[in-house]
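In structure tokens, the next block holds one chain alone, the form predicted on its own.
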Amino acid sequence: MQPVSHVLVVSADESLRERVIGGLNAAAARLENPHGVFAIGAQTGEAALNAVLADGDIQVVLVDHGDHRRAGDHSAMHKAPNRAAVLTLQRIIELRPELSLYMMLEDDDTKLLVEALASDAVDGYFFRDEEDLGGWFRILAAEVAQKSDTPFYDKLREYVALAKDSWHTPGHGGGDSFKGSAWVSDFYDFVGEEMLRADLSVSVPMLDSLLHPTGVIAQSQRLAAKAFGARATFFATNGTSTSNKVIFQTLLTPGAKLLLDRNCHKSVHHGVILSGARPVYLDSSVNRQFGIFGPVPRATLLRAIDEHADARVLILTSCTYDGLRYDLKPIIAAAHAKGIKVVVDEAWYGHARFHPELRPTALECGADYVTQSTHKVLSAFSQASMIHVNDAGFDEHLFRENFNMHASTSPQYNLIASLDVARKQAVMEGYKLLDRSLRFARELREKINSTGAFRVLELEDMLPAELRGDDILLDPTKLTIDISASGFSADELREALIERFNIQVEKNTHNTLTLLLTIGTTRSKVSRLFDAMLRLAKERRPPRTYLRTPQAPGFSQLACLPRDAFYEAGERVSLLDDNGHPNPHLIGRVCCDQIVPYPPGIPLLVPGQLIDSGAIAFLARLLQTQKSIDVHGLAGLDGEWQLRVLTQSEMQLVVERNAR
């Protein structure tokens, strides 16, 4: 398909506007134009703003500064740029920061004034008395080409096309081990020749090194940093789970204090163990009606920041699995006032930069470090993630040492290429695709609600009471459906959707289903989903009483650092006694492992935590009543669940070690 790249020319001077548009389009017809550059016009700033919201193909905006001096008049008054034009530039960049902005100016003096007003928002300038429209076209076409460049992916394709004989890893030799095999040749056909040829070794110098990039990977990462609004960006092929651990090991030393949302992904808690940090766990909010875990209340966060001003790091998850977003700016500002770095796990929100309805992003709110699962909501392959850095005190050498400790020395080049391509797509057509997804989301809300048996929850339905007034927002691309009126159980609906209608949903609670809309959502998928929901609604049953997920107890207390408990041998004690009741011998013991009910994946117990009666009772009831929930971290022996806990002698050693 031929791409289309619109250049929006904004000028109140109709003669100038039409002359520039005509000249640019004449050059586009005459010169090589692989990106489909084509000029269109807008007379006013308001019309320009409407255009960038309505036209997802706009890539460049060229604004006339509006200075129409009389011939021979060189007074300072007339050199001042039109502030409305500069305001238009600023508003455009607020709406769509991925757009390139150029200005038409009168002279160098005006340029300096524009730069003072518009900071570094302007990408380039043209002078009106040098109306070389063919030259202007070449510059604008080069701007579009640079934005759409994929340095690593292009170099990977180039190398594969060279068809070099493989005398290096991997062992399948570009797929040759599969071809002609009576046993596994079908895998070659399934995966495809190009994918296998692109599965290469670090022995290929022209493809750069992920562990120490200086070539095409470094170029691709710089383009990603610009796209996502970061000082620096790093590609990760081990997912956001590893990305979180790398940041923790970079920022935290053994015994350093950090504040963390208990709702954080288990990788964050693993990072606590690996770094040897001293965590201060903050209980997340819970909507018990629907089994939804929300953010930590703002008051709790601000109080923790005040009480633990010696903390080095605060880490939050925004948005949550269910789409709940913090109002991050005041929280980050409070943390920074105490000298606390802020890390935001934005695994589920990597698309937000590219549509005004989803912004501000964590980086735009001032976060120092942001991790994103580019594969979750953009077009990268699974495991492909990004680490964005905005920390002015960033120690890249230390970060690189920690990154290399976790990253494979044999990274999958197809994953790196997919990050390169996903960034390109987000910049060039992310707004258009996300606008479509948001329209689909609004449409699905209306249609699902019309069934009478199913209802898409609004923000007010999902918010736990303690979050009201915290300015929490909801990512509209995540739809949580209340199934209560249908009479079906969540397990029955999931099975019906997959078995009868070939539809796989993201997750469920006891009385909800969650759908994830992405840039890969199509009109056909929307139609098939609604048809399935409508058919199931016609099979509705009498409303049922749902057995709620047991209420998780609040965090008890840490008896020692998580690392100290995790690395002891411990002993295993049964969760239930001989009568099937919660084992009282566990109360007062110290847990060695991370015990995580999944979903939602929030640790009930972490290493070093003192086990109380509430935690044991909760676990026992969960295992006995919630068959669809897995509990990670429990040890099994002959059908009996056990917890690994510190022995009394180990506990004494840990206490003495901490005292020293």
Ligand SMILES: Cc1ncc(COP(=O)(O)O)c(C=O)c1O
The other form holds:
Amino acid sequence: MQPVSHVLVVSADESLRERVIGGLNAAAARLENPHGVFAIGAQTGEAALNAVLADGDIQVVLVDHGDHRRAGDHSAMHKAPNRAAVLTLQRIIELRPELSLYMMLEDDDTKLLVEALASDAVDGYFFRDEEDLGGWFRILAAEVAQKSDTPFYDKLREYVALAKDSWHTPGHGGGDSFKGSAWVSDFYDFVGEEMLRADLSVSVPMLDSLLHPTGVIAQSQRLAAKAFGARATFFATNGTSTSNKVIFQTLLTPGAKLLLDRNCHKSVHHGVILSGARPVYLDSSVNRQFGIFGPVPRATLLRAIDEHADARVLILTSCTYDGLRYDLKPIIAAAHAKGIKVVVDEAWYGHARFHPELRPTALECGADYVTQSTHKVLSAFSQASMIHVNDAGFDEHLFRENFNMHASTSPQYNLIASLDVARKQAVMEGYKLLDRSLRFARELREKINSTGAFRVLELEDMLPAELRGDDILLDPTKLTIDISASGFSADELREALIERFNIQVEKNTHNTLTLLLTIGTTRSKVSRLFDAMLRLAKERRPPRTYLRTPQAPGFSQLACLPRDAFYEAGERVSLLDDNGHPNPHLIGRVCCDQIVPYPPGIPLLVPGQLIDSGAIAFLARLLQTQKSIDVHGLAGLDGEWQLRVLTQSEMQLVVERNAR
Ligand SMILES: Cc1ncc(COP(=O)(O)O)c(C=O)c1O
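Form predicted on its own done; form predicted in complex with the ligand now:
Expanding to the full complex; the earlier chain stays at the top.
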């Protein structure tokens, strides 16, 4: 398939516009044009903005900055800035920052003016009185080529094509160990030859090193930084789980204060242990009707920032698994005013930069560090994530030491290539694909609602009461469906969808299902889903009662740093006593592990937390009443649920250490 790259020529000067379009297209027909560069026109700024929104194939916008003076008129008045052109440029950047912007200028003075006004947002310029349209075409075609470049992936393909003999890792030697085997050759066929040939190692110097990138990986990371609007970007092949830990270890020294949402992903809680940070947990909001855990209320956050001005870092999750996202700007501004760095976990929001309906991104709101699971919502392979940095005080050496502590010395090269390709796709056609996903989301919303038995929740339905007024937004590509009028339980519905209709959904609560629409969602998937929901709705099951999400007990208190409790040997104490009641001997003890019931996946206890009667009663009730509950962190022995807690002597030692 041939790509198409439209160059939008914006000029009110019809004759100039037509000449430029004609000249560029004549050159496009005459010269090599692998990216399908083709010029189209718009007369006004407004027409240009409409075109940029309607045409996902536009890659470059060429704006005429001229003030259209009559020939021979060189009066000083005409040197005034063409505000309309600058405004058009600014609006285009706001809508689609991935587009390349070029200008047609009058003379050198104007050039300086534009540089001052639009700074680095403008990628290049041409002088109107030098209409070398063949030359302009070459420059614009090179711009498209540069944006769509994939330095690492290209080099990987080049190396594979060279068919070198492998005398290095991995042991399968480019797949040769599988070939001809009566036992495992099917794996070779299943995975595919190229994938195995491209599974290489640091022994190949031309492919650079993820742990010390100076060549093609560094180039690919620079392109990613430009695409996502960061000062620097780092590829991670161990997911956002590891990325969060790396950032914590970089920013937090033992004892440094950290503000975090208790509902953060478990990697954040692991980062607390590894870094030795002193956490201040903020309670997230909860919508108990639907079992949805939302952001921390803005007032709580602002109060915490005020009360803990000595905190070094604030971490927020935006958007959440369910698509709820903060109005980040005022929160980040408040944190920055106290000198607190802001990390945003955008594991679920890596696509946002490429559609105006999803922006602003956390980086655009001023976040210092952002982690993204590129694999969750864009085309990268599972585990392929990015860390974006905008912190002016970024210590790259320290970051590198921490990154390398967590990264494998044998990263999977197909994952790195997939990050390169995912970035290219997001830049070149992300807008177009996301526009389609957003359209599908709107259609599905209507169709599902029309079944009468299922209803897609609106933001207002999802928002916990305490968040009203916080300007929370919803990522429309995440659809949460209320199933409570259908008579199905969530488990029955998931099972019916998978067994009868071959449809696997993202997750569920007791009375909702969540669907994730991505750039991989197709029209046929949309219609198959609707068909299934309609058939299930027609079954008209008798109404059932759905139990609300149980109210989890509030956070008790930390007896010591999470790290101190985690690294002690501890002892194991049963959750239940001989009569099957919550064991009173656990009350007042200090938990060594993170105890997390799934769903909802929020830690009930963290290492270092004082165990109170509420926590053990809640845990015992969950385990005794809910069949499908899974509790991470319990030390099960001989079929008994146990918690690892500090021994009395360890507790004394740790508490003393903390008091020092
Ligand atoms: C909010 C959040 N952060 C981080 C992660 C971890 O991401 P990854 O799967 O890329 O390791 C997840 C995973 O689901 C998540 O939900």
